[in-house]
Amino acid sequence: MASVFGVGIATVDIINSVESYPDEDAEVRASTQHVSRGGNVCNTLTVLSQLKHQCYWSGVTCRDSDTHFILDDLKKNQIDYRYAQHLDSGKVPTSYITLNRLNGSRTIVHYRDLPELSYQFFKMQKIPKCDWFHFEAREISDTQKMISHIKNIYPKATISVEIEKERKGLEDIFGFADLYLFSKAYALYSGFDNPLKFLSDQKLNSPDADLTCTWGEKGAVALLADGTIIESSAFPPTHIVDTLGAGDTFNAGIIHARLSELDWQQTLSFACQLAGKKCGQMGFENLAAS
């Protein structure tokens, strides 16, 4: 179908499932442990690859044993990682995740000993011409320069940015991309308890972009560049199993639907349905299956 280039982090996720979230200073036994490759953009690309898109990833790895695990998983999911930066030292980012089987919530402790992908490295790569470029908002100055670089060399490509959490200088990234994908966590951090009010406020920063905001069990809202408001309910599974990566799956649904030229109501509903399906299973296997 289409080609998508993603820039962001790749991690090793160590997921311990517990029957209920432990109290402080408690000692509990995990019912299961699962180790998987994580990272927001990598998760999004995994779903997009299932949806038959050609996917590329750029980020930072290093020469440790966990890197082989990450790259093998990307290869298995047919994600091209030739544009990644491989350092001689450091430790691959690792997320230690406690998954509450009672309600599917997850608590994450994250450790990293690698720098973010730099603009200096990125601009030296012969980045392929793709239909869509998707960025995590991480090191803001470099991310903004990468977006400007792509807009310069591929002006017809669509550019999206995921904004999951507050970061220093985040305001500098607004106004450059075509689509901004906000999380509920960031909206709450910004002082809003309503997604539409939040997006209306963000519209001042990016008046020519489309904006979306997920809101958990209440679905999602989009505020388009022309001022149109689109809403979709959530599509929860019968039993919530694992909410880890639901937002990444939602983002993949948005990108796929827009590349498939669905209208925005169809786009938002499809993304919410796909995210709901993810919450009903462990991992990302077979999410694209009907």
Contents of the next structure:
Amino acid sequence: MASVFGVGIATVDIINSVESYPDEDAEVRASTQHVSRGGNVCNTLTVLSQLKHQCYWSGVTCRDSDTHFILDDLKKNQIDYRYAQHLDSGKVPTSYITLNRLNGSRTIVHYRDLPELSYQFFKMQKIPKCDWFHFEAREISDTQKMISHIKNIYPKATISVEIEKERKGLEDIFGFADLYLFSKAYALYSGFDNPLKFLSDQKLNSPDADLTCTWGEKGAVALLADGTIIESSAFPPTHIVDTLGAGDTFNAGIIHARLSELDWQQTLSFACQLAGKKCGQMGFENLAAS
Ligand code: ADP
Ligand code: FRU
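With the form predicted on its own done, generate the form predicted in complex with ligand FRU in the same format.
Next comes the full complex, this chain leading.
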């Protein structure tokens, strides 16, 4: 068992399942509705907790009723949130998600009225010594300072950063962490239709880091600090049920496999298998069970 500290957002996800994706301006009835706690890092920690790691979360919540729902769920998943910031006003992030039962696609409309976790707050916390620190690249300047702070106080810890989408000043986050986990969405946004070409381009920014990029049903690619290329196919389940958080599950698989000292080929395959399993079920329950 290792210890993992995650920094990112916690959300309330309102998930409506529909038989097929609606046309614009249509009125359709959802076949089911689930409300669950989401957020990339929180989802990743949920899976890591199932894999028996000691997990800590830091992010921002506020005094609204949804915060209780979020914190109760983190507690249920044995994720320690004592280093989170609780503000007096605001609205915790909420995602309105349309899950297409035909293909498991998830379309997310996200609303938030809450500041990001600040470096000012983070540096005042007595952050525990952990084996691994995982950050969502959100407010870049503060995230970069948090990473430098952790490198300073815990130089032996491994640091990973998830790059899901374009952010202001994103270029400043590169060159600091040990591992960057990129999404297909960001690779496409950057003008690449191939994960390896994308990672080769990213290597110029972070030559000493390991890099991964997921590619949905095509699996994932890694480009390691020493230049080695690793590829894994996806592991599709019998039926695709729910792809919400497939990338977050993949990230948990990578972190777990590296903490377990698997080699990189095994690491990438394990992460794709875990993410594939997640796509075959609703939510994140029991993903660690074999
Ligand atoms: P995100 O959740 O960021 O959109 P992706 O869609 O790229 O992430 O998927 C992350 C990982 O989940 C992929 O690398 C793959 O292993 C797995 N995955 C995603 N979609 C499928 C699918 N349709 N079939 C099998 N595995 C999938
Ligand atoms: C899935 C997810 C959801 C959340 C949204 C935030 O990856 O973390 O749980 O609502 O993305 O961007």
